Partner chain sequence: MKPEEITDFVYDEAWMLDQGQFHDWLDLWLPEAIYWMPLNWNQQDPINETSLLYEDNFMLRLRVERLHGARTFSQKPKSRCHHVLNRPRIEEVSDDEARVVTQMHYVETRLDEQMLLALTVRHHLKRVDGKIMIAGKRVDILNCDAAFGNIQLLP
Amino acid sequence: MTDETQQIHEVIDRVIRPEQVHRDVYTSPGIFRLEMRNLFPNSWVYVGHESQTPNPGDYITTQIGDQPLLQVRHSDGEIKVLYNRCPHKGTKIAIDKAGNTGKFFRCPYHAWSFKTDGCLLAIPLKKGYQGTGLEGTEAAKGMAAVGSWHNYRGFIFARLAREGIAFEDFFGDSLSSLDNMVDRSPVGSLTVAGAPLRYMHRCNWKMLVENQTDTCHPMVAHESSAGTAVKIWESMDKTEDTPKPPAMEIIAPFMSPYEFFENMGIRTWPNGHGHTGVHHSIHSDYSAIPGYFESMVEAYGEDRAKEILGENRHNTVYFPNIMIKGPIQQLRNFIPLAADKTLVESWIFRLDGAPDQLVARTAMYNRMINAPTSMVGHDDLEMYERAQEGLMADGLEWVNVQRLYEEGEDLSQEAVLNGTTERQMRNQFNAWKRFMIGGAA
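May I have the structure of the chain above on its own, in the form predicted alone?
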C-alpha cells in the first residue's frame, strides 16, 4: 500500500462510523474530489436509456461524476459509451444534449474525425505526422471508451474503471425494481418521454439520495404544501361518490401518518441499493386506467399481470446516485457538480403498448413533485440547503443516521425492516466507504 493510499484509507475511516457520518462527507471539497476519483469510477453508474439513441449515429451527452461522456448508437446497432474528448487537444466532441452525428464524429477544433465506436477515421494533413511516431500514441487509437458498459433492459450503465466489480455482482437482486418497471409495459419495453425536468440544488448530492428513503420527513416538511392541498380538498362540498382528482391522488399520500410509512417497510440490498414500499406505498391507490389491466392480462395472463401491478415500490435507490419509481415510470438522476452543488434531472418513461393516460399521470406527478415550479419539491430543496448551511456550524461535527440501528448490523445481506429505519442510509455509506477505499486500492 502506497503512502497516498494509506492516507486515503485514514481519511475515509475517520469520517464514517456505523451510526453516524462526519460533516466533511457533505462539505469538504477534498472529499468531493476523492469521490470523483474513486467512488464514481469504481461504481456502475446510470448513463442513459437506449430509446434516447434509437438509430445509428444518434448520441446523447452525459456524465459520470465529473467525466463527460457520449452514449452513441454505432453502425452495427450496438450502443457505445465513450469519453466526450478529442484525443488530439482534449476538445469536447459534442456539446448538444442530443443529436445525430451521421457516420462519424468530427472534432470542431482541428477536424480530426472518428467512427461512432471511437476509432480514429481521418486527420487533415496527415503527412505532417509521418515519421513522428503518432501511431504509437494513445491519440492514434481515437476516442477512448469507458472501462465497461452494460445494457439492462434498455437502461445503460457504465463503470469507468477498466477493472472492478461485475455488473451483476454490483446490482444483484436489486434489479428486480427495474424488472417491475419494464414489465409494466404489455410489450416489455419503455421509451423516454421527452426531456427531463432539471433544476439546481445548492447542496451535496448525497443529501438527495438519502432523502429518497427518508420516510420520517413527508408529513413534516410537506405540511405547508401537501397538507394545505388536503385541507382545501376536505373543505370542499362533495359527496361520497365525488371522484378524487388525479392531482389529489398524487399529493394527498404525502400527508400519510408515521404508521403508514412504518408499515410499508424498507428493503435493503448489498452495495448501497434499497427501496421503500415493500408492502404498500403512496402509489398503491391510484385509480385504474381503462383498458390497461386488460392489455396486461392479454400479454402476461391474469395471475402474472396481478403480480406485476400488485408490486408498488415507492422509491428504489440505485447506488450511487439515481432513484426510480416503478409504478409511475420515473427516474431521477442526482448529478454531483461540487461539494455543495447538485443538478437534478427527473426523467419519465412511456410504457410501450399501454394507454396514454398512464404517461399523462406520470408527467403530472413529475410537474407537481419534481419540477423547478413544484410546490412539494421546494419543501425538500429548502431542507437540503438549510442542512448544507447548518453543517458549517462548528458546535457539532457529526450527522446521525442511528434510527433503528442495532450494533453489529450486517449490511452484506438483504433485509426487510420497519419503513422508518435509517438502515438504507447506513447501507449507502457502507457502500460509499468500500468503493472509495476500493478505488484507492
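Would you mind generating the form predicted in complex with its partner chain now that we have the form predicted alone?
Next comes a single chain, given without company.
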C-alpha cells in the first residue's frame, strides 16, 4: 500500500461506523474531492437515456460528478460516452444540452475534428505537426472515452475508471426495479418526456439519496403540504361522489401513518442499492387508466401483466446517486457539485404504447412533488439545508443511522425488513466506504 492509499484508508475508516457516520462525510471539501476521485469513477453512474439521442450524431451534454461528458449516437447506431473535452487545449466540444453534430464533432477553438466515437479525424494545417511526434501523444488519440459504459434497456450507465467492477456485478438483482419500470410499457420501452426539473440544493448530495428511503419523515416534514391537502379536502362540502381532486391521489398518501410505512417494507441489495415499498407503497392506490391494463394483457398475458403492475416499489436507490420510481416512471439524478451543493434533475418517461394519461399523471407528480416551485419540495429542502447548517455544530460529531440496527448486520446479502429501518442508509455507507478505497474489493 502506498502512503497515499494508506492515508485514504485511515480517513475513510475514521468517518464510517456501522451505525453512525461522521459529519465530515457531508461537510468536508477534502472528502468531497475523494468522492470525485474514487467513489464516482469506481462506481457505475447514470449518464442519460437512449431516447435522448435517437439518431446518429445526436448527443447530449451531461456529467458524472465534476466530469463533463457527452452521450452520443455514433454512425454505427451505438451510443458512446466521451469526455466533453478537446484533446488539444481542453475546450468543451459541445455546450448546449442536446443537439445533432452530424458525422463529426468540430472543436470551436482551432477546428480539430473528431468522429462521433471520439477518434481524431482532422487537424487544420496538419503539416505543422510533421516530425513533432504528435502521433505518440494522447492528443492524437482524439476525445477520450470513459472507462466503460453499458446500455441497460435504454438507460446508459458509465464507469469512468478503466478497470473495475463489471456492470452486472455492480447492480445484480437490483436491476429488477429498472426492469419493472420498462416492463410497464406494453412494448417494453420508455421515452424521456420533455426537459427535467432542475433544482439546486445547498446541501450534500448524500442527504438527498438517504432521504429516498427515509420513511420516518413524510408525516412530519410534509404535514404542511400533504397534511393541509387532506384537511382542505375534508373541510370541503362534498357528497359521496364528489370527485377527488387529482392532486389528492398523489399527495395524500404522504400523510400515511407510521404503520403504513413499517408494513410496506424495505429491500436492500449488495453494493448500496435498495428500495422502499416491497408490499405496497404510496403509489399503490392510483386509479386505473382506461385501456392501459387491456393493452398490458394483450402484450404480456394476464398473469404477467398483473405481476408487473402489482409491483409498487416506491423509491429504488441505485448507488451512488440516482433514484427511480417504477410505478410513476421517474428518475431523479442527484448530481454532486460541491460538499454543500447538489443539482437535482427530475426526469419523467413516457411508457411507449401506453395511454397519454399515464405520462400526464407522471408530469403532475413531478411538478407537485419535485419542482423548485412545489410545496413538497420546499418541505424537504428546508430540512436538508437546516441539516447542512446544523452539522457545523462542534458539540456533536456523529450522524445516527441506527434505526433497527443489529450488530453484525450482513450487508452483502439481500434482505427485506420493516419499512422504517435505516438499513438502506447503512447499506449505502458500507458501499461508499468500499468504493472510496478503490472499488468493490
